[in-house]
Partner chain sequence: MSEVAAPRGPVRADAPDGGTRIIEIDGLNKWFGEFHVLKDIHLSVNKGEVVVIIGPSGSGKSTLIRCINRLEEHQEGRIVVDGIELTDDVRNIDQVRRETGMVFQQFNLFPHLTVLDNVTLAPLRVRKWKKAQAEERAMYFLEKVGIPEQARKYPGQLSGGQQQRVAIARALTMEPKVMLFDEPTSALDPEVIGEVLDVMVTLAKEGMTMAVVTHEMGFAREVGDRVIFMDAGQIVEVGTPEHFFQNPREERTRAFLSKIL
Amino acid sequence: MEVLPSRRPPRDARGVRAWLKQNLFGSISNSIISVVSIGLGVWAVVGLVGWILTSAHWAQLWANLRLFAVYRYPADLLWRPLGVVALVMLLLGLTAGASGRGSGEIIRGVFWWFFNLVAVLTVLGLFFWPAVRWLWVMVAAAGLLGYFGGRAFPGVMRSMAYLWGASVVVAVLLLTGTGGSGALRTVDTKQWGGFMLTLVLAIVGIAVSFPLGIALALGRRSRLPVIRYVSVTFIEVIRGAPLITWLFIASLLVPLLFAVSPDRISALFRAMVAVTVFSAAYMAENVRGGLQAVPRGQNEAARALGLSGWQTTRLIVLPQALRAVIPAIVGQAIGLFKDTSLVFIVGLFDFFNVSNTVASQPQSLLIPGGIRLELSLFLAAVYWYFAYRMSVASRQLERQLGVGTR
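Now I need the structure of the chain on its own, in the form predicted together with the partner chain.
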């Protein structure tokens, strides 16, 4: 039999017209909806863009960018927080450059995303911010140096963990200072703030709550009833009340707990305690989900090979459980990043709370109607940018992990 030649589909099943018909103008009601919603959409976008470009008062916001970035961190010491950023970019670059295929792709994606952001800020700095111009150049250079360094010497991958560990110490020392009155003089945490503080809180919260959460999750799955009940109670009580109450409670009770006078414990530390403990309870639930997803057979196989209970947990169960919950943990990180905005309740001036300061500056109040709308949009845009990028990365990660395990 002769093979019939394939023909192209008829006109109205392909091309722009088919798409329009399928997606916008399939029926009368559909067409009405399309016209109305396109109209509304255009109106909203034109209105918003018009307002942003013409009526909005951005000058006051622009004048306060340093507050938004670091709050009252001394102007002559800005090289220290930016030095930390440079350090992170260097190590991230090294890791991205040196890591192989597979998970390396994700790290490289993260690196390039950060690098693009740094590049934009560097360009802005070169034009508009003379005080930090060369510091941003340093950050960008560190990123590139790290990346190509990593490409050239993939061997550094072996010592990466130590480098990251050391960088934590260096970062803490840089931000707080070592004392004296020179370049490394101590900066009181009262002067910390802005986006720097938001990042510090989010990173410390997730990093410290990670081991705590694992411990709590294991406790909740322990076969020993006492340990189980204590873990369950702890997790459920912490999760029962919202973060803002724990921040408030920490600000009241942490000094009492440590039996020292309240002013000896900084608001930052209190906030960190609350954020970490709160995050740990949620982390525990995420990890527990992962633990439940590991089949019983894995445990049995490990025990049958003679591994001890602890070895089984550490080498077999946890690695699988944690891999399964990475997307959930990224989700939690996004949540925590957003939730750091609640530290206003303990009197910290994070990125969000700085906007309240700026809004009540006399110059802002002179502007008719204030600049609350401008501030809100700015805040929303910045938070959104980071949270959205993280969620996109998380979805990619989820897909890649899904492929990996199959």
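What we label the rigid core is the largest C-alpha set whose atoms superpose within 1.5 Å from one form to the other. Numbering follows the first chain given and starts at 1. Just so it is clear, the structure is predicted and the values come from calculations on it, not from any experiment. What changes on going to the form predicted alone:
Superposition of the core reveals a Cα shift of less than 2 Å for Ala63 between the two forms. The Cα shift for Val317 between the two forms, taken after rigid core superposition, is 2 angstroms or larger. Comparing the forms between the two forms, the C-alpha position of Leu307 differs by 2 angstroms or more, with the core used for superposition.
Mind pulling up the form predicted alone next to the form predicted together with the partner chain we just looked at?
We keep it simple here and write out only the one chain, dropping partners and molecules.
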């Protein structure tokens, strides 16, 4: 019996060299495409970084950071919006610290992502923003206090829902005021703006449109003709026109519905109505797609076990439907966050519209070519920072729930 000679050991398929060969230089055509793409990418990045560091004009943007943040919110009351930020960081830290494994990993990731931003802003405040220097220190301290407090007292997790609910009331009171002429005097929403306004519109729109969209999706599948036809009509009519149209309509229609003068209802409230209603219509279709993906046998098995129709929907069907459409729901939320920039049409100075104001200032017009490109890069970076965190949290939740796997 002939003994075969031993073979040479296989080459290591791990490491940077193996990855490059497998993904970028596996063949001649792939190598050519990779080299050209890498060359163009390096050329673009070097040119952009060089322009940012040597040719861009950032002084005017730096001088208007307060406008970008809160627009015309009174300077002596800046402790109120930053107090809301501190409250949010405190509760987010408590939730992250007290959470266990699973969803706790997602919440901790969100907390540290935003705490890193707060830390950078705190350092900038200590050196360059004397008016809010200690306010940013307060925000950073609140985040750390909440996180380590949650780690020390994990039982606080049982009360977090109530604390978050109470924080909404506190935030509204702080931002709007309670009247009078003191530190808690009322601040008209016409003075709101900047990124603060963008966050308010996005949070309210997402928080309200989600349950409303679920209700519309369930209504569209209802066996009662009145509920079904009303839901279908609402969804199809709202989706039949762009958001900008509904912003104009809300500016005129909301005062008519409440039978009051247009001056009695703030432009902010009318924009909230338009954004929420528009998002709810699209959210309803996303949820309906998830409901249709749940096998009919799930419903029949639940009814055979004696569950009522509402119990079947709440405990069996709806959780599976929402699990299946997490990417669509998060995509809708990210889109809504960016679509808030359209409220400049109705005269609100959100984060996007403030850039138009800054670009039109005399100091900006004196700069050759203006500062539109600098402002656009700044807007893109801020929008990306928040949208990317939502996208990461969505992917983490999908992996945790096993979306797309069997």
